[in-house]
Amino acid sequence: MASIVRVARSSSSFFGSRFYSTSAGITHASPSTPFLHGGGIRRDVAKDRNVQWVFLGCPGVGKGTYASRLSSLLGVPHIATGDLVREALASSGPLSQQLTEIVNQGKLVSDEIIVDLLSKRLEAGEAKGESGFILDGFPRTMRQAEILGDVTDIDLVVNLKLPEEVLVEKCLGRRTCNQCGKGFNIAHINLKGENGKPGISMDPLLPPPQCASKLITRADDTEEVVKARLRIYNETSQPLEDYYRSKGKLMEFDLPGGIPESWPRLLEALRLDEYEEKQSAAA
């Protein structure tokens, strides 16, 4: 198995992961609950930005667009395991066969390509200069974990979460626009609040008319092959979750609807909302 790249870390970074742990271990960020860094956080971002943070969450819950909007926020390469995946998907050779089988069939990719893909990855942004990470799709497995856990400090795991049936709308609507690369998403989801729980209502993401005919879905992104994804996600998460929360590094997030509401939420409860209004003020 390929070895990944041991990323630096400097003596300042303002997350470390004293801020995470509770008494308990266990930490949880609902809407109407911020989720409290046990000791505070210190505002001098602008000169920090090497957070290595892990974003976890079922197929389709929107880890990409949160780590990808963080990622600008806070200045640090946004690095998704999917995207790898889907990169050398587009190349030609073994692997690109490979991987459409594993795919198609609604399977994980294994931890060897995984690891050997990031290691890459890391390598190349080490070469230009990059400092600290958030991951998004890595680590999957408590081996990944372990494997990660070897070679760097990751300060905090985001864990974000929605119920099923939106987890499978919001896959079956997916679309690509295959001009300009750029995705958007053509499910309008209403679920009603039932048993205490809140109820969750997300516009569609649609494109502007120069995408609107070139419009195209992944492959995988059937029901079958959704709830498949689903199912075998849910089955090696809980373990990965519970390294974590033992850790005191684990924080849950119940994602409240969509980006309008679930965004400046998440900001509140990483304590980063101050922040962002400096960054827009200052723009």
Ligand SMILES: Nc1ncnc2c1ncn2[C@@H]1O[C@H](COP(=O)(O)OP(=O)(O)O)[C@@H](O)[C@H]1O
Given for the second form:
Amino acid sequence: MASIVRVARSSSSFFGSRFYSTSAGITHASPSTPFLHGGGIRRDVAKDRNVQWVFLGCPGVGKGTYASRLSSLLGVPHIATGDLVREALASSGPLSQQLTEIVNQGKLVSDEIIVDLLSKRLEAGEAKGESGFILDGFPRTMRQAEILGDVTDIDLVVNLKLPEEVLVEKCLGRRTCNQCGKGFNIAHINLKGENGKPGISMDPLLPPPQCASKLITRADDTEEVVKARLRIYNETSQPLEDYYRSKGKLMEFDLPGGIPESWPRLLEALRLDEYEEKQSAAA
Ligand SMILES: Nc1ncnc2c1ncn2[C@@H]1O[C@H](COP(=O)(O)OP(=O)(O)O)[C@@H](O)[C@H]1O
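Complement to the form predicted alone: the form predicted in complex with the named molecule:
Let us now look at the entire complex, which starts with that chain.
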């Protein structure tokens, strides 16, 4: 599989020498590539590389969960800029101090810092032979989308959606095992349908006994900070959605419930259901 960044270096001022543009021409996908069939979405990608997808969606919607599952299925890295920020926070140094205040207020990190963190991550992946990516949490601003568009081709942008009431509860219920790194959610969601909108129920995703005593909560998952993050997300997301919609790359997906209901429907929407069945049978 060709590398993500097989190709001519771009002189983008932010990505500098670490992020490159693809020189591969856009061609029709091979018919054996299941997620490239049908739909109104532009799904033709350069033949010689893996998928380059973006996941958009409010804090708490489950971008990380679904992006991570798809990355395992498709064999591409799941790159969450929130994780890159948390790694930078955990390291000692001036960047960590600078980021702590921003993140703890639910604000966005500057485009320059985030692009620098992402380009370093992509470069490290390239050195390990990674190909393709599913980006989660990037781009968050039009500037980031433009930089990304200048340096590489995005095949598909999946916009996950849930009602706002559910998002706050889901963020407050998020837990991570500090040993194995797996994510769980202790929230019981039961939103009644009204005004023609269907109700949503989600069972908690509880940890196995070995993780139960090692759960940690993200410092920015407090009610006040979650609400600030949602407000900032809502203010910045519309132009991004419009931008990708105008390019024919946006796939809107209303999550019907928790993982058991949503995962098969998402695979169907991505035309990946048969592919997943074959992969599971082969495993
Ligand atoms: N693309 C980005 N641009 C600016 N800041 C970002 C970006 N991605 C992550 N961050 C920072 O990291 C924090 C955590 O991000 P993330 O884990 O994606 O959380 P969530 O989507 O739940 O708000 C954000 O609140 C923001 O401060």
